[in-house]
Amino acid sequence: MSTPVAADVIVVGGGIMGAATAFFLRQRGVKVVLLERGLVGQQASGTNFGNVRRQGRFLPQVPLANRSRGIWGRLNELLGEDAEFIATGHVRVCFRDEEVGGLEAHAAAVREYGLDLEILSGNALRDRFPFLAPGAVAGSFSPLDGHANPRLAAPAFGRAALRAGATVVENADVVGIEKTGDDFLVETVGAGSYRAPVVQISAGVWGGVLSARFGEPVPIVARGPQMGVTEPMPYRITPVVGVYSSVPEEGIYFRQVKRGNIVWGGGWRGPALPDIQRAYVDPMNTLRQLPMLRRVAPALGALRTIRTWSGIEGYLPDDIPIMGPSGKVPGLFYAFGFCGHGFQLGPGVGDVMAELIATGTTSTPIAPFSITRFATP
């Protein structure tokens, strides 16, 4: 048998959470090593709709995506990279009366964490956002939110974190994780063995089996989100748009890429199947999302859709991720179970999991995240 690897810390995981971690440590100094099982952004990370938004958020998580936003404004500087992220401004529209107060309560309460929304309502929404449906009774505007190419995010990470002299190793089936004395000892299939003091696992949802050999169940659950594209047409359509709704078939999103094509997703789930690493489109959620899509901005039924997909995200019963220490393990640190809003986040979660490992806390609150809220007595 070789002899293991050394490092500072191991990040099992290759998706936006772990790669931004591996870079972070990597600018503190830390010997760090990331393993992939597929390749880096493959998963989640990767298929994601792609969305760069603060509001709508559960309000402790704000100041997280406050930070986060302020590395995504300056991602070409840190990684020498473009992850195509445009601060387009993002709107949430409701077609309810009764509706509007959720986006003025939401409003107000974040504007105590620094974030300012613009409501508006009626005429003056249709004026500002011409293409919205005359349905549309009010709308929440954040102007520096925007959006980003999934595709591109966490490889980019992974490539800078690897200049910055991380170990990054693909194809690294992680099959073995113990703690032997003060260390860890991790197993691959295929891609050897490594040791060190810490581990952060953020292995999206298949992070809760890996918490569980730890003695920490949670209740996660895979679902796949179902995404899709149409053709292009003229760029039209500057901010991310999002429908405010207790109706889940109606929380559909969209966004016009610089090419012209819609990018969409939202409303019914679809099947996901972590132990086969598969997530299907539904065809039936897609002709659900199509008139969700026209009844928000009518001229979008002319367009032909010309790819729909699917990934795997972890789900936890709070809609609130997994991130911190152990509750239970010295050295041990998690980052998964983002709910399908984690994109966004993910240059904070990197930044601010560095923070915590090399320094033993963070300026950025992440106690309501903690693994113990689902322990058992």
Given for the second form:
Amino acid sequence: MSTPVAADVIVVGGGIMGAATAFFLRQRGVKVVLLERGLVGQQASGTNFGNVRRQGRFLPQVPLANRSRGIWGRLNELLGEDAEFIATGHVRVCFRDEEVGGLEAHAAAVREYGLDLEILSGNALRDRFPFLAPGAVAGSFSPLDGHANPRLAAPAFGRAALRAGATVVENADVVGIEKTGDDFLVETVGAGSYRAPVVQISAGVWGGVLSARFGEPVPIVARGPQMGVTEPMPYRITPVVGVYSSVPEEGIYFRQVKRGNIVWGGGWRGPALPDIQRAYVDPMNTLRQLPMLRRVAPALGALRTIRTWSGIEGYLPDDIPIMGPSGKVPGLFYAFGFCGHGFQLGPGVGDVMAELIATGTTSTPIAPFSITRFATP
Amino acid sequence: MADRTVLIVGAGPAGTRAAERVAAAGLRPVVVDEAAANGGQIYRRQPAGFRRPAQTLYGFESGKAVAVHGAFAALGDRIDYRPLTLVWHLWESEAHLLTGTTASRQQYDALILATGATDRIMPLPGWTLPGVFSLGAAQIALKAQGCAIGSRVVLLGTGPLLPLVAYQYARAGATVAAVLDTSTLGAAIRALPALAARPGMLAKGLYYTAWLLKAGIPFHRGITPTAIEGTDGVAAIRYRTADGIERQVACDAIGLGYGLRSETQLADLARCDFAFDAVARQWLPATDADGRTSTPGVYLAGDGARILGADAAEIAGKLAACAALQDLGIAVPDAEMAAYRAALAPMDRFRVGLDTAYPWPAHFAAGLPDTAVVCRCECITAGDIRDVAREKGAPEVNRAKAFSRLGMGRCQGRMCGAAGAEVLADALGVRLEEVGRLRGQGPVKPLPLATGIAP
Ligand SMILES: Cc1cc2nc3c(=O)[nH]c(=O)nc-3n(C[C@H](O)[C@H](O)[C@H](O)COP(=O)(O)OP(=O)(O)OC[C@H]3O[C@@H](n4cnc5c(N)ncnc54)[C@H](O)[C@@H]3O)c2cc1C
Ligand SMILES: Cc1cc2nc3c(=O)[nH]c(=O)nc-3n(C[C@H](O)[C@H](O)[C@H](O)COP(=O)(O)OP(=O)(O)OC[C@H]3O[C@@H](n4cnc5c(N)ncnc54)[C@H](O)[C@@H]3O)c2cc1C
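Could you drop in the structure for the form predicted in complex with the partner chain? We only have the form predicted alone so far.
After this comes the whole thing, all chains and molecules, with the earlier chain placed first.
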């Protein structure tokens, strides 16, 4: 066996979390190796819906989302590449009178965290967003949220990390991590071995396999949100649109990209097979999504779907991620299991994890996400 | 046994014969075809009310066309035929069907995919101008609608369809300004021994060419097309002769095609294994000699498996049906299957011959200017593909797609995939097979958002 490559930090998994962490570690001058089993950003980070949304989040997560939103706004400058982030605004609409209260309560709650939402109802809502169906009762508009291109964002972080001096190794499947003395020894298939005093596990849904090896198993499950996209039509729908409903199946969301296509997701989740790294769209889910889309914006009924797809996401029972230091092993950090809403958080997670690793503390609270919440006594 | 459902997708020569064989075993197969009538591509029917005789429509093939149409008609109620119905997805032994804007499902115990082929396109500057059609589309216009694609037509590319369509156009009274063939006479001669596997086919090919020459239609071989000229539509084609002389032919329409490519998306959705086929330069679903794929219960027949032509499609349809029946536990005579296999053997030699005679001009990909559009749905140029290869390090086609949108439009790579892969492989300096294949996703063809689920 050849001598392991030495670094300050080894990041396992090159989704948006790992790639952004590597990038921000380089910004702090840390010597970092990023190990990715396939290609950077190929899994959840490259297949997601592209929502850069803060409203509707778990409240204690809003500071992190705010920090991330700040980075999205200067991403092109930071990375020297365009990930197509646009602050189009995000509107959550509801179709039942009894749901309006929920939107209002959320708006009041997030205001405490510095996120200002505008509640619109009835005609005012439809005047602002004329594509909405007459049945839309009220909407909550978050003007500074928006969307970005998931196929570009994580790879752009990876390339920027590389340009900034990180060692980025693709096709490096991490099969062994062991702590011997002060250092972790990380073994890959096909890409040699690495040694560092600090390891971050940001391996998406696969993070659970690795945390279990350190005695910290988590009840993570894999599922595939179901996506679809239409043929292009003239660019008319600016904001990202989501439905706020007590019925999960009604929870459709969509956005139009400047090219003109309408991308959507929501409602049902499909099977995801982490072992073969594939997730599929059940065609019944697509068929059930179509009336939900027409319900929100009837004009969409004139379009055609050209493609459906899914991606593998890791979900935890409390719908919030695992983030922060290991509860058991010094030098070990986690950032995985982002429960379907990690794309928006990615840049912020990278920045916070780099801060945590480099300084031992973070200016943004992440305590609710600690892996220790799943520790068995 | 009679309750087992065999689902056949495609009512061309392969699907027709498969249905006939399954019905002969006492089962009532479901036959689904998105077209309005049976017949498939070669034996495509004209719309109701059109009255051209078979001889006019199908020429030398009229006998076979009448036979295939007749066989289908004779099946009558012994099959459950669903025209104008697209199979848009496959999921857990159910086919997802779309008729108009109504979606329904069909369970199957065996699935025979006889989905045929489409034109194989190598782009060139100007190919997205109005007035440029694929060669097959030019033929469909004539065969189905009785109209030509223009009043001064150039047919460009290579393959057996090229002289055939030219002949059909000229016979129908259209002005064929030129036939421009990128393959050489030398290649045709080298291919003779293999083509001799099917002397009748060879003779027909020679006949069309001779007829065109006799009719005084300019027929140039070994040419390299450089660009299609025009502003609002096609005005001319520029090309280099075999001797390197720049030429130009004025025309208002162009039929363009370089042989065919198998329609394999359903096999992909059925999660069949694919293997790179060096002759077709396409990733094709792997099958055994009888058409069994790696997915139990899923079979392939006809041009959708590999491009062997209509006669082979009929045999392959029967053979795949026999394999399916056998696997369902229904006795099939060994001798019958052996006879089909033996009949298919020369067809495969002929296929190699055709590819030698009419090679796909893979090398044109390297010569495409950066500004040439490759993916016409998304307006992705050769330069865009080279860029993601070199600047962003896309090592294979799905990554190139993710970065550039190549193959992300309405056609989902069915038109641009072959050429896009060649451009990428050239830019990376690797062999074509190393850039892989575009992964298929539903729907196979665009699905209206107005679609509702059948009650
Ligand atoms: C279809 C879909 C739609 C979504 N929509 C949105 C949305 O609109 N907005 C939003 O905010 N979020 C959305 N999400 C969630 C978001 O995409 C994820 O939370 C986020 O991308 C997670 O990033 P990650 O880096 O943790 O995981 P991943 O992107 O999955 O990256 C993990 C990486 O680790 C690698 N890896 C795993 N094991 C190993 C190993 N042993 N060795 C080496 N490498 C390994 C994997 O190959 C992978 O590349 C969506 C998710 C999906 C699937
Ligand atoms: C445009 C064109 C013109 C051709 N002209 C000639 C010619 O003149 N002479 C010649 O020798 N060969 C010709 N060929 C080649 C010829 O098509 C084949 O040799 C022969 O038709 C193959 O028969 P098949 O049964 O395999 O497929 P096809 O005849 O192509 O039949 C396939 C059928 O499947 C249906 N289908 C495909 N996908 C789906 C789906 N997802 N859902 C529902 N239905 C589906 C199609 O509508 C079609 O009817 C042509 C090919 C093309 C593409």
